[in-house]
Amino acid sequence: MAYQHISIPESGEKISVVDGRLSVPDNPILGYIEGDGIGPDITRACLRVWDAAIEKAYDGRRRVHWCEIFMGEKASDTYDGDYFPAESLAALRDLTVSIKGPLTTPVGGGFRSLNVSLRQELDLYACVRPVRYYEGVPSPLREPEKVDVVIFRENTEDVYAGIEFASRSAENRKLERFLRDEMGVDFFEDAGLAIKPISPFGTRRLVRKAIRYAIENQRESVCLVHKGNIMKYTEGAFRNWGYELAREEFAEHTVSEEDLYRRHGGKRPPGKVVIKDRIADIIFQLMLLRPSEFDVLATMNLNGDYLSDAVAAEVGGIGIAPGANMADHVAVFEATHGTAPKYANLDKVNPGSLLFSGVMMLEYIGWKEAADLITHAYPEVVKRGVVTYDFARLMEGASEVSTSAFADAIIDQINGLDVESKRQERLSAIERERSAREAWHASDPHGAMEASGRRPHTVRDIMTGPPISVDPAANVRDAMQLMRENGISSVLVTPGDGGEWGIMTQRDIVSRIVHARRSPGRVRVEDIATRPLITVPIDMSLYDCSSTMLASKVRRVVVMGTDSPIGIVSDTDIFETVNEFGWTTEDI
């Protein structure tokens, strides 16, 4: 494609996608947008650091060819007032991987923000925000080193979809009448109205990306963050679809938290990623109290917005928090803070957010050696007290330096760094933390579950499974032996001529064998089994499950998967859950 103002470097090669994966040459062309306000200052500094790390890591064998792309105020000057040029969007797609500084939104520009428009136009559905502590950085926590999470925030749905109608507007009145007259919904007069779409498609692609990241980076868990106990058909559906995707697409690589404790005694099987979920308000508490229990978080848009900034504050603030907006392959890495116009062109601010977004970018293209150099050099400089003004005012004896001088210090540290020893030191610390945590989980599973915020809400959380089944032609004596060997009180009976599953319980033995004076060795299971099964879906709430049991006059129900039983829930299971975790109106 021919561009009007963008010059693609002739000496480099574009990144391509081959068989669904990035194909990165040794001389890739990467795009960059300087940004507005402080953007030029931090971009110039970071470009020097990234280039120095690449040179040190690969000794000239690899090199990035940078291509400037225009957006924001610089684009307005170049494209006759256009802050969001079409050719800039085309270049971001064409180059696949780019990075940008902060952008301002023009007043009356016709869209809510350049950042939102960029995400929508390129369908950058995942906002990815790694948050970890770097030694020496001022933090309000006692043990900030325990914070090391990667937040995957869905970027396109939820209330951020922008489907809202102003109070008393004609559109609002039309929707108001429909909701009141057709749907029987009641709410206060003149309320502003908004629609919160959460779809299987949007959920699944976000959770898929989060799980793939966890697998490829040897992370321990993926936690689905939601408020599904209240918003069952949006946030609750996000949770359910996330679990469903993990079962369907990553069964060999994942284990549910329920199975972790039920089948594995709290000890994570080697190489498996634990899939779990937490209520949104609880995760905010836990990221303060027990942050090491969480590794990768997958959230909807609004929860993710709150959470990513709140967790960043725990480890030094948004000024050093990196981020990226990603599609399946196209990715735009970015500074996560604003333009700070009062500091523009003063060579003053901390470049950390953009710097570490560049580290993410290097990791994304597979250049981890260069990324590690920056990751390990940064805290060494900060520990010496060489920092920009924002950290200097929080540290005793610090030497305040400019943005460019801070970049110089990082480059000097990179050139003299024994990165392998630092890498091994960090890996050893991670392994010690994991081993201690897993030992605690195994020694006190119930205590570990409660402390880590796990609270059962659906039959999925408490079911026993997979159930053991027997052939309808088997004799009752053999089925009883199977029940005794497995310590269970019932077995399922596979479909017979009628095509329906059945169940045989200890109560059936008492009432239909012992009380009827029959010999278990001479009676077929088919003759005393109960059909049809009373079944419930996997995402049914415990409240609704108890209602089903009472209405059907049974003590247990069978949890159905797509086409066969996958678990059993008994009244004893519900009793033990309530006894252990309590019961509130929010559980209904």
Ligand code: NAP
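Numbering follows the first chain given and starts at 1. Just so it is clear, the structure is predicted and the values come from calculations on it, not from any experiment. Compared with the form predicted in complex with the named molecule:
- The rigid segments shift between the two forms, and of the options 453, 541, 478, 489 the one at their hinge is 453.
- Hinge angle between the two forms, smaller rigid part versus larger, from C-alpha superposition: 56 degrees.
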Second form
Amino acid sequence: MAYQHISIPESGEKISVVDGRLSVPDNPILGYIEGDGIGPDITRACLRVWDAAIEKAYDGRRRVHWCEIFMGEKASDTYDGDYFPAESLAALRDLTVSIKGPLTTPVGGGFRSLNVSLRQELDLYACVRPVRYYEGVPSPLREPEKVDVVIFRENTEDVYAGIEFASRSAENRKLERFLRDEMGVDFFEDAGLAIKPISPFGTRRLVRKAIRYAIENQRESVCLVHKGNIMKYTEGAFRNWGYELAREEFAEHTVSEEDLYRRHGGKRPPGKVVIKDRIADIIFQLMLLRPSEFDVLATMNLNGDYLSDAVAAEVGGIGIAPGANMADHVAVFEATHGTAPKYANLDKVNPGSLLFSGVMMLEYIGWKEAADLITHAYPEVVKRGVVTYDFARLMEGASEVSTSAFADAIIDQINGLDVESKRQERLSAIERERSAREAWHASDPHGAMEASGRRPHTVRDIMTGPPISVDPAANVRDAMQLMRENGISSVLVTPGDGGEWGIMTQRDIVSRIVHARRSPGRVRVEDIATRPLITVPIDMSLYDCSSTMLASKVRRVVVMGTDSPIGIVSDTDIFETVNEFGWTTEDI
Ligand code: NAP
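For comparison with the form predicted on its own, kindly provide the form predicted in complex with the named molecule.
All chains and molecules follow, beginning with the one already shown.
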């Protein structure tokens, strides 16, 4: 298409979509919008850093041909007062991948936010915000390095869809009458009313994007964040549709958290992404206390809005957090902060947010080597205390530099970097942390459950095991020693002639050895064991398990696998569960 003010560089080639995937030439044309306020300062600095990283990574074999697109105040100057020119929108679609600085939302009647308009016009349905810690960046957390998540926020639905009716307006009155008269619902007089649409279509395309990202980037899990316990048909439906999509489209690559514990003993099958879900309010707590349990979060518009800023703040990253708004292929990467007008043209502010949005963009087009150079160079510079004013005021002994000088320092660092060893260091650290966490999950399932925010519902969730068993012919003294060494209060007894499993407990020692004045070394386990076992299936609810224990007058039951016992649940386990997690009638 012919543009009036946008000149498409003739030397480059446009990115295209072939068979549903981006096809990126070695000389792609990428769009950029400078933005307003501090936009020109940070864009100028970042373009230099991105180009330097690409040059170092590919030695001239690859180069971006940048194409300026106008929006905001610069567009208004160029297009006779139009802040949001149609041809800019067309160019963003045409070039597929672009990056933008912040845009002023003109104050005053009739203006929609340019950012909101952009999302709606291009149907950029996913807002993607990676949040991770960079060494040296000031953070309020004790272990900020444990935060490394990517948040996928649905951008088009929810209470943000703009379907709302002001108190006492004619439309409100009409809806109010319909709700009261036809639907039989009640609420306070003159309430403002809003509608919260959450659709299968909107949910599925967002969750699909999140799962694809997790698979392609070797992430461990995708967590669906929702408030489905209260809003069952919107947020609860989001959760259900998310699981359904994972089963239907990614069965080979994913495992649900339920199956992880039911079929895989809590150990993630290699290469599989775990699909789990958490209630929205608990996720804020978990992201502070146990951030390493989470990897990719997929959620609706309102939850995502709060969550992405809160998590970014944990790693001191609200000013450097990157982001992107994406459709299926068209993507606009963007600084997540505003235009900070008081710093405009002072060459003063932190270019981090736009810089890392560019890193995301390089990863998106598959130029990971260039992206890695920036990711690894950045903390080296910050650790030396070379930072812009905003970090300098939080760091002792830092030397404050300008936006452009900070970019120079990053470029110098990129040119002297051994990126492969840095990459290996980071991969090994992630691997070490994952294995330690997995080992801990296996050794302390209760603690792991509490930490991960799950709640126990079935015997699977609280059983201990696998149980230790002894031969019926063993003498009681040896069996007691085994119990002492393993810190357990019972052992199972393998099937005897009758083919039934049995159990010997501390109580049997009291009543059938001590009270019966017998010597443990002279009595066979068989003689004091109880057979048959009282067993329960792994899916039995805690309520039904308690009923079984009471009806059978036993203090522990054995959880049976396909053909042998796989765990034990005692009344102490149930007591501890109620003590730690509470108990309501909803748990029945
Ligand atoms: P803001 O521009 O983000 O600035 C708020 C404060 O954040 C600044 O005063 C500064 O704090 C700090 N800050 C922001 N960017 C920084 C950077 N790169 N480096 C260091 N510090 C930075 O928010 P605002 O003042 O509420 O909004 C101003 C305009 O931006 C409004 O017109 C708003 O509509 C627009 N906006 C646009 C976008 C977007 O385009 N995506 C997003 C948000 C807001 P100190 O003063 O403490 O140094």
